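One chain comes next, on its own, written out as structure tokens in the form predicted on its own.
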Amino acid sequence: MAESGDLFRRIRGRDGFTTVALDLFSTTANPSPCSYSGSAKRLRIGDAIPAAVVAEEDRHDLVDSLSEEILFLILDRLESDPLDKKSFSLVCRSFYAAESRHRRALTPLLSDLLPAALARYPLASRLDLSLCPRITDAALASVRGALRSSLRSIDLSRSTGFSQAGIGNLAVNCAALVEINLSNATDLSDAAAAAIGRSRNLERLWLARCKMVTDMGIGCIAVGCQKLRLLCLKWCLGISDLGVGLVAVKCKRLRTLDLSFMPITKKCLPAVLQLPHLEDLALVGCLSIDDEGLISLKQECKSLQVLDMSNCQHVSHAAFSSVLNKAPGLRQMTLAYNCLVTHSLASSLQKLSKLRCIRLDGSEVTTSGLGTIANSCKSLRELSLSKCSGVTDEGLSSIVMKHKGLVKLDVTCCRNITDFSLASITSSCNSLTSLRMESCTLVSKEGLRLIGQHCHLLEELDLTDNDLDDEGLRAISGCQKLCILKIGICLKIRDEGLIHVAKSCSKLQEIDLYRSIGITDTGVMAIARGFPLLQTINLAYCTGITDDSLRSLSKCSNLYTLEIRGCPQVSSLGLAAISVGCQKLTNLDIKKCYHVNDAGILFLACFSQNLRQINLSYCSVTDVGLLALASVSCLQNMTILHLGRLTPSGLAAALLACGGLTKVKLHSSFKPLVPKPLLKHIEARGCVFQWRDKPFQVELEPSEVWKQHSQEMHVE
């Protein structure tokens, strides 16, 4: 007989002896117990032991005798869930010590926890502080002292409070540092950039939205950090052609360069294109780049594989064609929200034999242009035409019929395509793993059934706002590899259709049923039973669900995101069940759940210690409930509009007690009622207040909502 566990197996034989075995190499999630005969891939520990003698002390001696190498193999198997590692470390002292030496990545939620984390994990090499709203120079000094020789990566992309002195000391003293993310450090100056330039081994650097850095600062980085392979300067408005040119001259190892939304012109492009190893270039929203600059370019960039020139509004199809002709090795091209995609532009793709991904989102396309793409790009695997005007059955069908190897297709809001296109897609592209076709309103319910009948490899399917019915869902149940299913605003689906999907698609992790008003508790119960891996569910404005739905979902222990806004029959009883059963919950939206009060929030505060984001607007929560959330140390984002029973003093106390908040949305009527020194104190901790002046909204009946929706569609 075997006592089953994930890694340890204690097997009792008929002779009354016990053998303990470890299964470290099985690729299955729950490997079967090791047999007596064993194999080359089974590691057995301990000889036969009389079962009656295996007491508590003997078990401790057994686990304490495991080598560190074996313990590390076990920990490698637990990478996916941090709670598993925590449980592992609590087994005994040797397990605790092994977990301490094994962990390489730290992501503390509060800066106050940083000293303890650094003491606990002295060999950490990756430190993510993006969840800590305020990091001081003293905190960075403690990082430098604890991880001087091991630190290779630090992320400060959402942190404030440090100066050039703090970041400079870190850069100079941590010689192993190869990666720094300082995105959104809007106060970062040239002095700080000069300090970063002293980190000689730096290979990856993000400076997005560092608007105070100028050519002087980026010049210091270019001279000092010549090993850079990745550099992001997105929205660095103080850097001009001079600074970018200096980077291109000094940092010859660059492979990835993001210059999006910068005030650069054609002057720096020749030097950029001459980078010998450049593979990924982003020029999104560079409004000063025009046709003249691009057409005059003579340099080829044979190493370039990924190019994004979305939203370059002053560039025509002729200039784009000129650029594409100079990148023969291109594999991925994004020209979203740009010029008309004509036959001439599409013809330039014929030379790109390696092109696998084309994204033209928001652009105007022509049938002739799509036809030319169909005759080019023999290696095409991904195509995105989301929100493109001009997509017709003829143009789309010409592509899918000639590119049967497509694995990802996005035709979101292509409102002119019909069943003809879908028939071409499903008959030709049987290898599709992702199909997005939100708001393709001319496709009939009969046409949608073709998806489930032919595309059995789908992992992601978005049919939001379509004519889908239960028969369509019955067909989709044939897509047994589905992980993501979005069927919001599909007014014809009922519980019966969901039951079909729940019986077959056991791998589903995310389902969106936004405003699917025909769904009741029966359908949600089927979801909870059929999707054991469920992580995200959107039931917003599914007005037919009650607490019974939440009780059934409480069995989904992996649930991370729950949206139930506008579900008036849900109460604190249902929320209490979710709190107890779904303790991994991080995002919760209970806006306009009028019967959720302090009782439900108290359960949430007690059991949902991983909660990071919550929307309480229009609920019946008072000062007591809001203050209780202070016990949730992970909480960072709160939206609390129109809480009728909330007082200014209660709000002030809750804001003061919730020390980890980074963003709070409040009604502007509270602004003059909360003491200004208190607001400044909370802002100094790294919290941003967003004041809203929205009037109180009474929810319409579902029939009225869709009458209004239909009228808006008719006007369009």
The other form holds:
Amino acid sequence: MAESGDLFRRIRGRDGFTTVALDLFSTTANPSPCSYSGSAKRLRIGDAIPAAVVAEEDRHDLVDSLSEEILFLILDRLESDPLDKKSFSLVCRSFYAAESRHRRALTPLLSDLLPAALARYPLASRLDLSLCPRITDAALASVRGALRSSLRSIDLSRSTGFSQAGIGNLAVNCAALVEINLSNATDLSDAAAAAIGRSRNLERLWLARCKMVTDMGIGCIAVGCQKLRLLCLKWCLGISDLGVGLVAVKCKRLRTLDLSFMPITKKCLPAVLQLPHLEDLALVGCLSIDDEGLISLKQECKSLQVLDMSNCQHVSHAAFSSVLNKAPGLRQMTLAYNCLVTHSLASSLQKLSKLRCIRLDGSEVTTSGLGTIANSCKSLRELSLSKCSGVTDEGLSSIVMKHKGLVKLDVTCCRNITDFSLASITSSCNSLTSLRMESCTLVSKEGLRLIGQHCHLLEELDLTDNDLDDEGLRAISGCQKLCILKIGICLKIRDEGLIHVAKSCSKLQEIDLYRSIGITDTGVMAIARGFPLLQTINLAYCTGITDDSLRSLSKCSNLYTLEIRGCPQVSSLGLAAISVGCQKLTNLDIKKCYHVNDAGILFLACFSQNLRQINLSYCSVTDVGLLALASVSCLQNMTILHLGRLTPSGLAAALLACGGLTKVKLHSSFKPLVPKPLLKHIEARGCVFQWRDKPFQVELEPSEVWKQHSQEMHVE
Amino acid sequence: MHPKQMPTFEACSSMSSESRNLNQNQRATEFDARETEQSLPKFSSHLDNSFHQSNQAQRVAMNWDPRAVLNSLDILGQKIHQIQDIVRSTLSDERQLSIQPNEFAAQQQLINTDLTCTIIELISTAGTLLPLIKNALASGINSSGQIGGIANSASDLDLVDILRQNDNNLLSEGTKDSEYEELIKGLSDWDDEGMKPISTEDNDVKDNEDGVSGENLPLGSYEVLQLEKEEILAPHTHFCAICGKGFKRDANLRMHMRGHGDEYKSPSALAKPTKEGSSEPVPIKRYSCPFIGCKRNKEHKNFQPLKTILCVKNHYKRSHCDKSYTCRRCNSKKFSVMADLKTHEKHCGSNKWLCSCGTTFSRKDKLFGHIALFQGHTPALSMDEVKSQGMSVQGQSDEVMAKEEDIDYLISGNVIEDTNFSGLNGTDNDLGYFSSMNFDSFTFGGIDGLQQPSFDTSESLFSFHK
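Having looked at the form predicted on its own, could you now put up the form predicted together with the partner chain?
In what comes next, the whole complex appears, and the chain from above leads the way.
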């Protein structure tokens, strides 16, 4: 019961539950069961409930009056936060039982917990094992035994350690299985694929990077799993045209097919395009497909809606045009990192009346090409020209003037566009919800002000590395729906600007202030007060902030990700405040926070039990701190470079104690000092070591100098 | 070419001194000298080759048992008489122009069959005499060239050789020269109709147009020829005039001849006998299988002719002979044609593409075509493959598991028993054990009891139900 204080702090008062029940019956359009009144009291099982909360009513009566059906309805509305369900189940025995029967999705954090989880949730249908790096055949056998009839979906994409026999037994015995993710099982053999082929009801199958599977294996799957609707064969280098062709012949229900980076040629394409229901086809990086094969295609694929042919280096624009002519129903087209986008390619878009989304990232475009896109397409919703060369004011304006309904626009690194483009964007596309224009360096601060003045529906705005100033931020404060704001490397912004934004954009969840050297604790305090839903904040290299900033941020209880890399004024005190306040914290980067020592880490280890990823490089943490961190059972990813007082023994003990580690970055000088059998053991548990040999570098480069350097590099 | 060859002939003729057929040789030379202007280069080169061999071949022949040779020659004589009769009957038929063309053709066919039979017997007997035969080669060719057409294919030579040999032997019995000339004339006439196939395995035969061809074409647009069983099955059709070695192809014989002296290495001797530049249209020849009742037999209602001699040979062996060649790899597949066996042996054992229905394929695309065609058929992995893969994976994972357990033991023994990691919340832990901890001295096994590492923390999303 010692831990109950922490565990039960989230239990809501009885008022909360009654509110929920009332909401259910009053059929409110959008009941929000999570927004309990602030007066909810903390309960302790056993004493608090009958005495303090259920004063005049008998507790049993209350509980009994709620049928399981009602409890399920309540639970249906608790999906947003897993911790809410946890609290719910701890109310009483019947709530616990109801929660056990209600839960369908399991995501165990450690494979050791799998048996207990399976025993508790016998009706679970979705099992996500992506957090368990090592799943043995025995574990799979226990899954099979416990969820034989209910299991519908299993994700093994991040797991190793199971054999083909294990996965084969699972596939054969769990008849309800419709979804298997076996991506990254690089040693998966044809025999295992044949075993998967015996699960007849399979509808979705991911085999990305299963390089050992050959045509024979995929042939077994194609014949056996004829109900397949989704198949991902990305990076399956062992599968050729024959296998893909057979899949296309046998699995006629396929809707989604990913053939990216496969050694396929034109031979299998006719069969693939003849799939009657194919909607989504990915052919990214298929280097064996060439012009000749595509131009000679006769088949028309009327059902195709999404096509991704990025990185097909041996395909010219003429061949792309011929493909586009074969798919009249296309809605979304991605041709990133390909050939020159010219007038002729763009004019083939004319027949695609349903086209809504075009992505040309990294391609070379011409002004005439953009002009033709503007005239050819009926009404675009999304356009991505990220890192395209050749985007001019004229080209971009011609598109945005024609397509006033544009919702998402990405012009990242289009360095030639000026205020003229921005004026036409803001004047015509008033319904924009997402605008990304990182590093559009020719746009002036006056131009940036137009965004806030005209695009009031913006939800995502990326102005990283621009000439943004406080006036611009003040304008942005007009975008009240803003969720994501990225204003890193905008060296001109000050606290005043942030205060403006914080006053109005209350829905903001993510803010990036990377290298915003002008902001201080005042600005961060404004952020913490103004954005109660804040989940992610990046304050890396904001050298002006101190522990006070962290204290203000500790009020943001939803904070998942905190980056304060290179903030030398931050100390253990601030970290302690964050630990206590932000218990959902999952990712933490405190690299080069030189004053953070064991004391801060001990707080973190004690309170932030959800921590999964941490970067401790250059901190003043010793063996003690590291060992304390080991008690965070969720911890998966650690970067521990240049910890001056860390000893090999301490490191070894910490590594042993962290059972769930999947990736550890260490300095290569430790490699000979840690015993080999120990490293092997850790690796056998599913952990990957990355040995780095970076030089020790204490001095922080001032952000102005850093930006100067980065710009010089770009000019070169 | 001709002026160069002329002195050679003369030299040769002077060298052949005490041979029995000296007269003929001389006559041949003289004839050749006279007729060179009209004769074809092809012919001369043949003459050249055979001529050089005469002396040597004679000496080889001397070692033979003369009685056996005489016996064989007697048989040959009889056969030749038979042929003579047949040919004569043909000639007489030809004179009776009153006969309807159709009837005439049918009769011709019958005669052809008879002739083929007789000649094959003749040749098989003559085969035993081969080295001896070559003695008279030059004169034989000579006479045939003089009388009929130009007999320049190897088998023509063989046939003429036999006749010439007969001629030589029978001379002593007082047969007149004229009779033989007549016989040879008949044969060479007939040659164009039926004898040609015997010689040809590769199509290096030159068509001899003597005005006889085209007589028997009314059956259709092509000429139907039929070889007898023995002829089809004869292992060799080309024989070395010096050592008697048999060959299937003339080209091989020519290559072989190089070993018998430099004179055979000349480009002209090695050259493939070129076709005569005749402007007359070549009749299309088709072949019939001698097996009665076979669809390839001309008597069959739906007769389907065979295109070449090679087809006849392969067809006859495949369809009407025992399969005597067994594959040494699988010991189950049998073939009657050696080439088939060799083709099979190339791929035997490589039929690794297996379907669930049991059919094997040598090529993966064939298997996939099969699977695409039939419902329910699946690519089948060979059992060895499955087992070995299964074993290896299982083995590996077992090994890892074992290692892991070992380390678990050692951890629980050395570290965990005296320190509680999960209780490491404060700074009051005595960290002295780190220095005493020596990871290198871990002993595997030996510690019983604790299977699970005791630092297995209970804090997690799923631990709250405990």
